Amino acid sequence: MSNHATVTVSDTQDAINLTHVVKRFKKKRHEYSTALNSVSLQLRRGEVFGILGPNGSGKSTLVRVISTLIIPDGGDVRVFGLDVVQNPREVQRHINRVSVEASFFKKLSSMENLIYGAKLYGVTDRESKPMIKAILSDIGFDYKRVNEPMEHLSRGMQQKIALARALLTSPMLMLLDEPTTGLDPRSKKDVQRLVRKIHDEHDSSILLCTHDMDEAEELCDRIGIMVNGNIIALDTPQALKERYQQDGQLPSLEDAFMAATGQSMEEIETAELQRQENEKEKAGVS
C-alpha cells in the first residue's frame, strides 16, 4: 500500500476514534492477559481528553495503540480519521507523545535533544534554534543549562524539555502519559500550566492519562474512568460528580471514582500489586 499522498485532515474530524479496541498480551503458552477489553471513545477537536485510571488499568497501552507503538488485536483506531493500522506514517505526522518516562539521548543535551527532535519533524537547525529558545524562556527553563547533558537535570526539568520537544513540532494531537507523575508539586504545577498553555495557543486536542484526581479535573473537559482495560464511566467532571451524588451532596471526584468503581484508587493498586506477586511466586515454584 502506498502511503507517498498526504491525507487532508478535515476540521470537523474528531482527533481520535476508537470502536471496540482489544488489545491482549501473552503471559504463557495458552495464556493471555486482557489490556484494553472493547474500549470506545471520542475525542473531539481541540478537547481535554482525561483517562484516568490506576497504574496497571490499561491507559498506557491505550496510548500505545493509538500512537501507533502496538497494533490492536481488534476493533478500530482512528486519528483525525486516519487508520493507525493502515496509515501509521500518516497519523504519526500528526501526534506526539509525552510518557513518564520521557525518552532522550541522556548524554546529550537539552539543546541538542531538541534539535535532533525537530529534524526528525523536517524542522532545520537554523528554524529550530531560535524557537528552542523562545519555549525554553516561555516555561521557565533556565537557559544557562540548556547545554548541559540531560542525565544532569531534574527530572522536572526533563518534562519540561520532553513537553518543549512536542511544541516544536506544533502537533494537533497530544498523547500525554502520567507526564507529571513523580514530579515535585512546583514542577507539577510547572507542567500543568504548560499543558493548558499548549491546548490554548496551538489548538491542540490532546489526551491525558492520570491517576491524579486534581489533575484530572483542572485539565480535562471529559474524562473517562478506566479499569482493568475497560472504560466504566465517562462525561465531564461535573456529571461525573453529579451522576453519584448522594442526599443532594456533590461530591468530589474521588468520591465519584469509588462510587463508580467500588474502591479507591490506592485499593486497586494495591491489589494489582498483590495479584503480580502472586504471579510471581506461582512462576518461581512452577
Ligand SMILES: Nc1ncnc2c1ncn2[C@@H]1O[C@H](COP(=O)(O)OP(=O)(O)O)[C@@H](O)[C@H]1O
Second form
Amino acid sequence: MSNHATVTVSDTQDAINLTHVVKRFKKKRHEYSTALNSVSLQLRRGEVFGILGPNGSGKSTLVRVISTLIIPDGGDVRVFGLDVVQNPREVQRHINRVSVEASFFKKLSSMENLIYGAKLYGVTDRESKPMIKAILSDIGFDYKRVNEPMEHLSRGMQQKIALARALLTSPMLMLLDEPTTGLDPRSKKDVQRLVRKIHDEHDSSILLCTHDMDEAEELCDRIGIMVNGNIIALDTPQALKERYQQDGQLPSLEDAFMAATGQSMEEIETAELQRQENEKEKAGVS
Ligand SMILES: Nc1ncnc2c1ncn2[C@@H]1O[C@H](COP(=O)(O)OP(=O)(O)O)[C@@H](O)[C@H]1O
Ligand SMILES: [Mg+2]
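Output the structure of the form predicted together with the ligand; the preceding block shows the form predicted alone.
To see the whole picture, the full complex is given below, headed by that same chain.
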C-alpha cells in the first residue's frame, strides 16, 4: 500500500525493546510514586503482546513512554531499534496509539475526523475517502451515520472510529490502551475481531493493554502480568497457566493471575482505589 510508512529498519528488528525502564511521578516535595519500576520486555515483529494488569498498575504510563508522550526517568526504550528519547519524530511515524479516551473533534463527523487523522500522516483526502468507506464497511460501522457529529455516537461506535483511524495509516506498531474498556459485549467482540484482522492483514505488531483476562487470552501471543509498575510474569497464555498448575489441572488465566500475584484483579483494584481515597483525604487535611 502506498501509505505505508517508509522504514529504515531491518525486518529482524524487534518492534519494541524495553530495558529497565523507570518512570516516577512527583507527588509532593521529595515524594515520588513509581509508575514503572525497571520494566524490561521485547515485542517481536508481528507479535500481539498483552500487558495484563489492574487499574493503576502502570499500563498507560508504559504506552505513553513508548509513544514518546512522556520521557522515562531511566532505562532504554526502543521502537524498531530507534531510541524514543533521541528520535521521537521518527518513532511517531511508525506507531499509532488508540486509547480509551480517544481524542476527536466531537462536533465534527466521523468522516471529517478520519480524513483529518489520515492527513496528519500525509494521506490526501482523495486517497483516504475510499479507504475510509472500505474500512468502515469492514468493521460494521453504520455508514449512514458517517456524517453525524461524533458526540452523537455511542462509545462503541466512537471506539470503532478510533481503530479505523489507526488502520488508515497502516501503522507498523499499534499501541492499544484498553480498546474495549467500557464497551457493551457486542461492541467488545466487534473491536476484538477488528484487532485480530488488523494484525492478520497488515502484519502489524500490537501492544494491547487490558485488565480483561479473556481479552488477553483470546488476542495475545504473549502476556506480561503487570502489578505496581512491575512485570511479574511474562509468557504465552498457555505457559502462564502451566506454570501455575496444581495437581495436573490447568488453571484458568484468572487463577494463574491469582497464583502469580496472591490476589485477584478486583482485590488489587479495590486496594488501589482505597489508597487513592486515603491520599486525597490526607491531602485535604494537611
Ligand atoms: N501524570 C501523572 N501524574 C501523577 N501520577 C500519575 C500520572 N499518570 C499516572 N500516574 C500514577 O502512576 C500509576 C500508574 O498509572 P497508569 O499508568 O495510568 O496505570 P493503568 O493504566 O494501569 O491504570 C498510578 O498510581 C497513577 O496514579
Ligand atoms: Mg490506563
